[in-house]
Amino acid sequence: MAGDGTNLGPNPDLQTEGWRPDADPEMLELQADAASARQTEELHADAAAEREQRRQRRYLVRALLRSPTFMTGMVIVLFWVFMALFSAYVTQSPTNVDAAASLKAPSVAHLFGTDELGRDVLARTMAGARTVLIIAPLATILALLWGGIIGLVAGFYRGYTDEVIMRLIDVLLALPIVITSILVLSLLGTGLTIIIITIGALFTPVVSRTVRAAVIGEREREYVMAARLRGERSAFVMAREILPNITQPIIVEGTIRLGYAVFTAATLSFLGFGLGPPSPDWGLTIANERIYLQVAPWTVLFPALALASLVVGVNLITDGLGRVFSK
């Protein structure tokens, strides 16, 4: 059978010099035309995933638009915040000083009253919202940013860098907050640079835990899983993954500590650990006019319920953005 110049071996086309499977015309194009239909059908569900976000994001908009407690609050900032920016065209100057005037009950003239040295109250008090307005966000972005990375690495790594974190942020826990600050005022000034920073990492902590405990629901589910799988990096993960879908508890913590920020600058300013004389601080007007309670009590009154409505208006949007978030 060999002599009849039949081969029975391999196919001679099979065994051409520097023949590959993978060299095959009508394999390449197999191969091309599956990687094309991954990639479509990875750019439809891209495009699928990008649409149920915005549709998401109009609900939410939506939602809170209709939410009588949000707008309710929102109003209350959005007055607060206009009146810190331009409250100067909107009544006289907080500074000015009539002797004349002094301890004034209100009037057409002044319609909150006047203070013990002429100045109209009512300019002070739509002042007096320019100090805790800058202090309170700042403070609060920043509690927000050291506790969102604190508690994304402590959720996202748990084990022992878990442990050791929240030991750390137990004992910062038990430290009392305005006795804290002030001591670290005591040691280090009262400029507001550092009155923001204080009262931003005192909030860090409870902010952190928020954080953690929001990753800890997260890092387990699938898309979780997928990232790692493909060999993202832990930072591209934490934040391009996990972070993304944590935004709400975050933004509802983030309301609720802007609201402790307020009360928590106010009472520092009250204690002496703010701005000095003449600023119109909230904090600092009722110090210095709580000795004319009795005899001028509009003094005390108007700066007191000031402060009582921005902290008011801010839990509103809080209790607003969680009724929405949780539907």
Second form
Amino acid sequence: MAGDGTNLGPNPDLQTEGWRPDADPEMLELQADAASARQTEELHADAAAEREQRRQRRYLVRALLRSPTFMTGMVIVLFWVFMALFSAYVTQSPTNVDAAASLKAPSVAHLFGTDELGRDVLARTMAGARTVLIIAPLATILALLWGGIIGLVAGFYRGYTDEVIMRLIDVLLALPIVITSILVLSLLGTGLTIIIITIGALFTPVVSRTVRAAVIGEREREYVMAARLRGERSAFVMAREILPNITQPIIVEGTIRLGYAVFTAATLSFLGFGLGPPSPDWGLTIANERIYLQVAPWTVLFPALALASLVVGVNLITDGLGRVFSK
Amino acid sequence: MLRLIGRRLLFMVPTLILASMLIFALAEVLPGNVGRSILGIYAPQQAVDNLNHQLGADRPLVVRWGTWAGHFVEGNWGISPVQKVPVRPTVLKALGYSVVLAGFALVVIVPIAILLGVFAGLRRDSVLDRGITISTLSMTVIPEFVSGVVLLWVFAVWLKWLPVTALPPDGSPFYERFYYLILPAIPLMFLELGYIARMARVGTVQVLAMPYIRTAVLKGLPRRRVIFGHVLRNAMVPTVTVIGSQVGWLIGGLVVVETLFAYPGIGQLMVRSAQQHDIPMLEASVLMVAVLYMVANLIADIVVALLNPRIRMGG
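I would like to compare: after the form predicted on its own, may I see the structure of the form predicted in complex with its partner chain?
Expanding to the full complex; the earlier chain stays at the top.
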């Protein structure tokens, strides 16, 4: 069977009948040597590439740490993440009703005052971060996942596949996102999972557009050609060759979508398509307490300012990332 | 130019048909059983079947869409089963209210945003530029109901400069209406401000790098004429495009602002119909919003073409 290409040993010429290279101790040794030499060489190349990558990453991290925009955003967002996780240990209970202390102005006992049921507004404001911080990141991850796959496929194959996918996306974008989510949520009912999936699905078209554009910029590069000539499968080329090279636009798109996801999640809960009471969610609280705006403005203003700070924080991160990456 | 408009109008037809199918599918397929979703889970099966037959919900989907779309084109939009009023006048009246509010917001904010953006672009990378960019961006990303309640508290409750409601009492003169619209319009203005200002800034920065600006400056044109005659005009193209593409967010903003201020526009009608499962009202108002959205994009395209001689002359 020598030389027919189906049984490629280390050296096809030596494959004579009855002689097996893996049975010859000398040959085995030679083979091992060659293999280890090849390995070291590859290791060297890999190590160099890795060092380069690490150096770049260190540079990016240092640039981000020095960006005041990025760091301000980071501090604000991390504060709210901390509060979402640990507010129970820091403040009073957000659902503890005290009818005697209804609508009390801010005081030492209640720094942000109390709402109409005598619940501590400080505790509710701090705990209110939780729902938004569950919905928005998960919805963003879903959108990145789906949009990433669709964008990779459309941008990689081009032609007919691309045409069909992009036309479908145009139609999905023909309706404003808030409108479509209201339509879907009013008909399917609400709940954390449905809200996350709806927002994720509605953000998918925009993400896939961004990813597609990035893929089209990469697909004509030499390394993609090389991988194809090596005979790699399309899925491999997309996932292991192109994807690592378009992480920066995907990260920036992700933070942009995260900002919009916070915005959309809060808006939906304000409109009554989110969680119901007694959740301390900011949007819901503002919707329910706004009738007390004239007598007890603190019940509305503190959650409003909290939500505003979170949204601005996420957008400062986006702005900082975009600035550092575009340098 | 006319050919361009004609082509864009023609392109709107398939998009509109597909959008109407999407709305129809969302409203009629997702809830599964239309009769059940109107009557609720405790209604007897017989009543649900009867209502389904009466509504035609037991016929094939394509037939139902065809009938619905046909009636819609004829102007027969049906009667709301919840409010017991004809859909068309209700939706069109609400749409009129919304167009007044959104139009007022746009007319005020577009020139301000463009001026701010051009100003920032002319002083690129200065403190002023960073200040304008960050503050307009923040105003844009804060949800409208947040800026809305804060503004309500500051101007209506605390300072008492502006009314709490969005509509004047019946019988007030016409111009009174705008005084009442100021407060609801500001969150919508914030929403648009950031994007328009940012595009105007980017446009300005790009135009300033063009050789013809250098020529204009070197041949001794006064700075004002360079800015108004060359920079502003050419920076307008990306700016107008972004105004068109932001209409979707403006409509989303209308939904929120109208709910917050109890303003009887199409956004409030849509939310109420969605909450009450008023399907004909919901379908009609969402479809009208889609039409509005596409018309706004068409207008933006036409204005861009008017500003850009290459498109204007080339047809």
